[in-house]
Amino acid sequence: MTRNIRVETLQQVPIEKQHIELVERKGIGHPDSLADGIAESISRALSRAYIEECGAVLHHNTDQGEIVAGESLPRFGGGRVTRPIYVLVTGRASKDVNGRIIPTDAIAVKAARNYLRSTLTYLDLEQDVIVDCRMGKGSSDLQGVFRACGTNPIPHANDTSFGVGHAPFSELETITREVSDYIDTVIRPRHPIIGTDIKIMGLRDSDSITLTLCTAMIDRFCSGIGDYKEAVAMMCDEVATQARKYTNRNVVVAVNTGDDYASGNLFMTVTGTSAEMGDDGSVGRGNRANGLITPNRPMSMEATSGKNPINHIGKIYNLLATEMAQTCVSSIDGIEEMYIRLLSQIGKPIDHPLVASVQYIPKAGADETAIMRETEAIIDEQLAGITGITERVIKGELKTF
């Protein structure tokens, strides 16, 4: 059966000739990252599960957790989280098959714990934080889409939905996930005074780009305040000097602009995540399935983390119609800017969506035949392997926020 994939020209300022550009990341323990984070390692728990006590994925979705934010008394030298945090996991899981019982709630606990154990290094998961598993069963229409897989290869999709995926990334957006994989990797290894709540809001003006950073710091390496000062004033030099590296334009770093020194009123916190004293997360509500929230693009509002990796189209195409863009973009010559849409219904096999829609800015001279016959053949070839997308998921070779 012939696939429907829309090639056509768009009729647009590209993102790199207009004034005004925003990008914004939130940082890995951001609440809302916190709670994405936790709903795909549940998934890929799950997943991992299901396959060695039955052979194949069942049916679930995870991607309705909240994060409900503790209180604590951060002060120079160590402070102390007075009431826990509050992680409340939902969604829905299979949690028996054959007359086997699957320890759903406890594979996702667990899960839940190990993440935030590799996430947020210095909470004590003994007293700082509740894990509170409600996951329930799936709705029968539902698992009975995802159990037509079994008599088809491919599988059907469980919902009437649209992923989307644009390439390639402007320059502010490769130095916002540039500079937040720089700190993640680099600048807290080295000062762990750095949290790992941090959100990155970037503003292209024209040629000038300002970045405003709110960054957690962690007390109990900060003896006074000589060393918070420090700590800001380092995080503006090495992110400065790391985004220059992606761009000849001017960049300005400001950090924790709403630090008030002379009340004592910093961004400073016991455990590096905002979740300890007052900042609540939700999945869905953070960074898109490209790691970037990027409000001049075409963007899906679907939660990517936690869904399964199986037939959820919010999943499946959102990272997909990401990949398809930068594979057009990277192998096609003559184009400025990709957007693509995957659209499905509910019921049908997820490697023929109702319409594969592609837009594209050409650049001056470009063959728009050459470029529309290659682009079909990729997307045609992506949507064949589109199974492949389930496998990297499951790896955790993927991410989803």
The other form holds:
Protein chains: 4
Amino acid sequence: MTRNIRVETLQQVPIEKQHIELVERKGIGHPDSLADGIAESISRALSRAYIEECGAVLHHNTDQGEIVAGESLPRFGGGRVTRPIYVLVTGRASKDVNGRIIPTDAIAVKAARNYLRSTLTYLDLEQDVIVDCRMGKGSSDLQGVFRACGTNPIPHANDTSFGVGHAPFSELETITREVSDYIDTVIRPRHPIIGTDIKIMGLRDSDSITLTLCTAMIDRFCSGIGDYKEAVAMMCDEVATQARKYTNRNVVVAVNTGDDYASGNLFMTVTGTSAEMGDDGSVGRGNRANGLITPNRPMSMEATSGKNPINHIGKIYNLLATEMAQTCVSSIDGIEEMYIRLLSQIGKPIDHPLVASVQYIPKAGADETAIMRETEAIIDEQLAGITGITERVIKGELKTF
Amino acid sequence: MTRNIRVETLQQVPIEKQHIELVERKGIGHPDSLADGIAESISRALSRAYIEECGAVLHHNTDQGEIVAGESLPRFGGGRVTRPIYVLVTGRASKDVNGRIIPTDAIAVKAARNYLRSTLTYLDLEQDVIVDCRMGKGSSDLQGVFRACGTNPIPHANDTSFGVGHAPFSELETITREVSDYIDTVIRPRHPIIGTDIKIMGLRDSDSITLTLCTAMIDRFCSGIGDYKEAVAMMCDEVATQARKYTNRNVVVAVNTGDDYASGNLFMTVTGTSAEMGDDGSVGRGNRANGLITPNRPMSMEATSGKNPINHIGKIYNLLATEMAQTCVSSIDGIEEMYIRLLSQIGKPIDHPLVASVQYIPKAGADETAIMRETEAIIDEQLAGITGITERVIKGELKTF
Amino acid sequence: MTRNIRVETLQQVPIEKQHIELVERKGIGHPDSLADGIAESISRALSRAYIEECGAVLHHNTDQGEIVAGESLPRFGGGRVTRPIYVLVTGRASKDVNGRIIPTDAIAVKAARNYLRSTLTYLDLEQDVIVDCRMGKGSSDLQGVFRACGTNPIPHANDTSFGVGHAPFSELETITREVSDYIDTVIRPRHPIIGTDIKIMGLRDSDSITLTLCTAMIDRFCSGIGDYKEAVAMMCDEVATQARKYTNRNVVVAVNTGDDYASGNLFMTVTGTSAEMGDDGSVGRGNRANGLITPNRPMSMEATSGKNPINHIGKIYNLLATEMAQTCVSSIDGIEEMYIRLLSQIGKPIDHPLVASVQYIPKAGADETAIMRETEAIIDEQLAGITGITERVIKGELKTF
Amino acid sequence: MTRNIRVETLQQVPIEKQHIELVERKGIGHPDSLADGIAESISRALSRAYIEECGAVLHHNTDQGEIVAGESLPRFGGGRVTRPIYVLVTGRASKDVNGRIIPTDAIAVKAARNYLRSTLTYLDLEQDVIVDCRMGKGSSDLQGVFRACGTNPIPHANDTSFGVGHAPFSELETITREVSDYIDTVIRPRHPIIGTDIKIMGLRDSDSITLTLCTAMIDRFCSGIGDYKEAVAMMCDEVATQARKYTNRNVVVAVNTGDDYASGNLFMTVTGTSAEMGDDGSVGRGNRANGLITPNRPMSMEATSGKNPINHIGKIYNLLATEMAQTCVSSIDGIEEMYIRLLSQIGKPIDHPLVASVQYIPKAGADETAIMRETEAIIDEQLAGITGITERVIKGELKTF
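What would you give as the form predicted together with another copy of the chain, now that the form predicted alone is on the page?
To see the whole picture, the full complex is given below, headed by that same chain.
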């Protein structure tokens, strides 16, 4: 059956030429990202357990869950969490297969705790967090559609839904992601005062880029206001330097502008995340599948994290659309920008979307016939190999937020 | 101080001329919408209680919370919910003012239950739902910024964040909203079998519009498969008729295409929402502030529902940007489409965004100088009157999802 | 098979001749009694549902559960509950029978709410209480032992456990129960200021009886300190008058002696129970099956409320032993006091206890041979008719606390 | 002020001469004991934290809380917990002192987890248990009565309540405690198959003693039914041998008589406690302060574990009455049995109970005048030194269950 792939040119001002561009990224310790990370780690743990137990991934969706903020008393030199963060794991999962029980709740709790341990070094899991679980059983009307691993038929879509993706990243998008990675891989290892809850808000106003960072500082590495100010200054410098590697535009960096030194109102934390003291988090409220929030680009509301990687369109199509766009842009000449939307219809094989809609802005002088032909071929090929997404998600090779 | 308002033309294919357009709306009984509705009703109840108690709205944010699905056994003629839906109310709220205690938890629980009662007629609140509450105290570093009601200074932004809005609605957007309203106000009163959990997915492929509706049927009004099929057919007809009032394009309507009559797998429910049997819901995961999910348009990830209406940018700027665009488009000649993004900076007065970015597509022959001038004036005026948004939210005059 | 019934005389100072006697009763609104009442009402509701569904009572035990106190602000004229009471329903129940699902969680939540409504008139169920449920499935190794209703074999004991009972009531025991009933049936209807959370502590020191009552007053019926003091005085008078009907001993009544008028520290409540403001409650921590706590008498630690009435020894043997003692004392001449202990062995028919131990203090000149013979006959007969206990429990004819 | 101490002889058949005697003990891994142990460990942790923070123990009561059983799949060689045990910590505690916050919730969660870790070696705390916390603030009307540590006034009673104690232990009581200790200190270290959830039910029928033990076996140490049977036989032998050291009476031991080898229905567990698979537990439902349940003796319903050790009568008087009786019996000649009841009155100093009632059975030829005089002296002295109980509780020197 031929796939319904629709490629069209888009007459539109390319992003770099628009006056105003906004890009946001929530770091891995942001409450919404924590919720995403926990949801995804549970889905991966369940998938592995299902495969081990019965050679197939069974129905589950853990793309819900809530992080209810605790209370804390940060203090120069080290304060403490006074009320534990409460993490509610919800969603649903198949709990038995052919009479064998899968300990889904136990798996979920362990995965959540392990994820928190690996993400929040200074969270004391014995006293600073409560991981609760109210996971239900898989909805029976969806349990029929899952494939066994191996040489099996294509799963059928769980819903009428869509995924979106685009490529390439704009300068501001690139900067936002690269700065975030640089903080995680270079700055924090050298400066443990820098927590994992960092929100980067990028604004490009013509050729001026402003990066506003809300950075949770960790109190035990901060003996006094001097250390704090020093860390703020260091962040400003390091981030600006790193950002300028990706642009010739003017870059301004502002860190913790909400602080009020006079009143002692600082963004200082015990564990490096504001979840300890007032900010709740939910799955699917933060970064999209490409790691960014981009109001100048088409976005899907679907949470990618935590959804089952077999037939949940909200997950697979978001990841796939992003990969498709990247592949096309990097392997086909003449594409300035490309936007892809994949729309499923419930119950239909996921490799045959109701429509795969591709829009691109050609570069000047591009061979549009070739672009269309090659794009169609790539889309078709990637749809044919769609189950590869599933495997890579289970292995943890694809980031979902 | 002059406001930083940036108006630019946008060279872009107008939405109606793009080949593919997607629009989605989750009805009021969809689990995500239920979460939104509860969150917003709590915020409104708290605001009213604060005003009554001390003449000002105190800090609160209830834009979190989770609906954990129950289990049910729908049956022709009437089944039952076998495990209650669990609703977790979270967020935070100021619990005392000048030594007077505000019963925030009690207010929240009552507001949530009242909202459920008014939305889900067939939910038995005595046995089908558990409303739990783990609401925290207001974060102290945010408590200073709230205004008393009256002739008071402009509140300061609680965060570095943004809101977006656009106008006018495309045909497909209009159809999606109008069909949804028509179901709620005309079809359901006549056909109580139609539940409130209806997801409308609109696809326009050039001049063909397909509306796919997932419609929760209510089992007590459905004596057998005949009634069910009749309701499906009725919905197809009514929705198509209604949709065609807003377009000359071809309209196809599909209802409950995931059903499998052979296996008896139907979208039949006891209470009219899938929250009774498998679908969790979260605040901020569904419709945007304009009631739609529109991946062809800029969107904000910020939940509008439940946030405090005083200084929470994620709420106020989404509502305001939408209103601004609507006002400009309706009162200024020559605008084909307009997109507005308002970006705040934490701690700054909310009537002075870091930038108010306006992009518009002019109609052929439009007087662009006039458009720019008039747009700027409207934006400036609406920013000056920004606290009107707060008042209308508290009164419940503005929908948030 | 002959039953192992052991009757022996007891050489012991009868209770009325001991110098010091203590008796306590927690009224129906005391947090522990609330927990008991909820537990028992759930068991009864489940039993009825099981019978309706399949003609037999299935395995369940709801003799657990916790009432976590809320917070309140009582005030002359009427205050309010500021944080809802949290009621956690736990235990376990068989959730399906021959493939039919029994909505056990929904039944439990409804029963708990109905019980609260009937017991705490001034509790607003929409905002003052959260009823949560974490009930498990019946433990599979116990599910085999339950009988179908009808002409069926005797159930087998679920545990190695015992029940105890005694008769007759001493004067102090009688007074304590009668005063409690009088408050519930006469005083409260006339004086709604009197809440349901009343703890009566009776002390008999030779021929002096002191009744100390902790009485929750309800603030809306109390316009000022005058009303409060008046209610305290009224209670003292009424209770003393009523008590004196059952004794010639000297009676002193003290009400709310913990009050401190100077500091305004009163036992005043919004709803009539201290569960609203600081006192948690648990099943099985309050009154024994005869409605009293009697440290001068043998007692069982087993909670009677909430246990399944089919084969749970902790329930059936406590109720039965009490009835046996009452029957013997009232129908056999010459018994001053009687104590009965019934010990089960797990897996054995409940009508054949491992031992039925009877101790009695004869009156002077009693015909002990007759007493022994008649007692043995009554015990044997009541054991033979043991399943009558089950039926009366399900009908609500037997009080469990 | 003279203390109201009332000593009277008791004409009563001494326990050893009664025909039937029942004694029960729940081992440390029994769900009710787990609840007690957690409650007490939290109270101790809070007391230490308060002392560290402000030199005094502040108001708290954690004598509530619930263990909701999980689900498990024990299997020869090692199964697993499939649904975590849920532990709800409740109660209340003072959360701030002079403006300093005490992290009571974090302390409670940590103490509970530590206790579980030390008691249930084979419970995986990362996946087999959820420790949740809903602890309230201290009730304000009780906060005034707590003493600072040091040379301070006597605390005032928190309630009108009583404690009871007796001495010496009967043979059966001694056997029950000694066997329990022997299992914990000798048998289990040698035979890790023996879990900590062991219920001992002792029955003495004249001169025949039957000990019925429900013993949770741990599956990983049990490769097959042979190992299981061997462990049962070993327990029978070891327990009988140990028991016979304390009696010349005939001793029969029965272990796991509820097992059904044919159907494979065994008392086998993954972690050594039935809390993993169906048995809930509550504070105060198990052993009394002396470690036993003794329906032939006076008992108090008050939970000793978890109550604050400063002024909570339900704790202090139970511990003290037991110690008093033991002291009198061991240091005064001629006492066969002694029973002590201490009754408080709310608001009065705890060293002046409303009455200290002592009943004793003299040995033949005892000097009753001396007994009375010496008993009164000991009681008076121990009341004078009542705060020593508090200190030893905080240090963990006194067992509460």
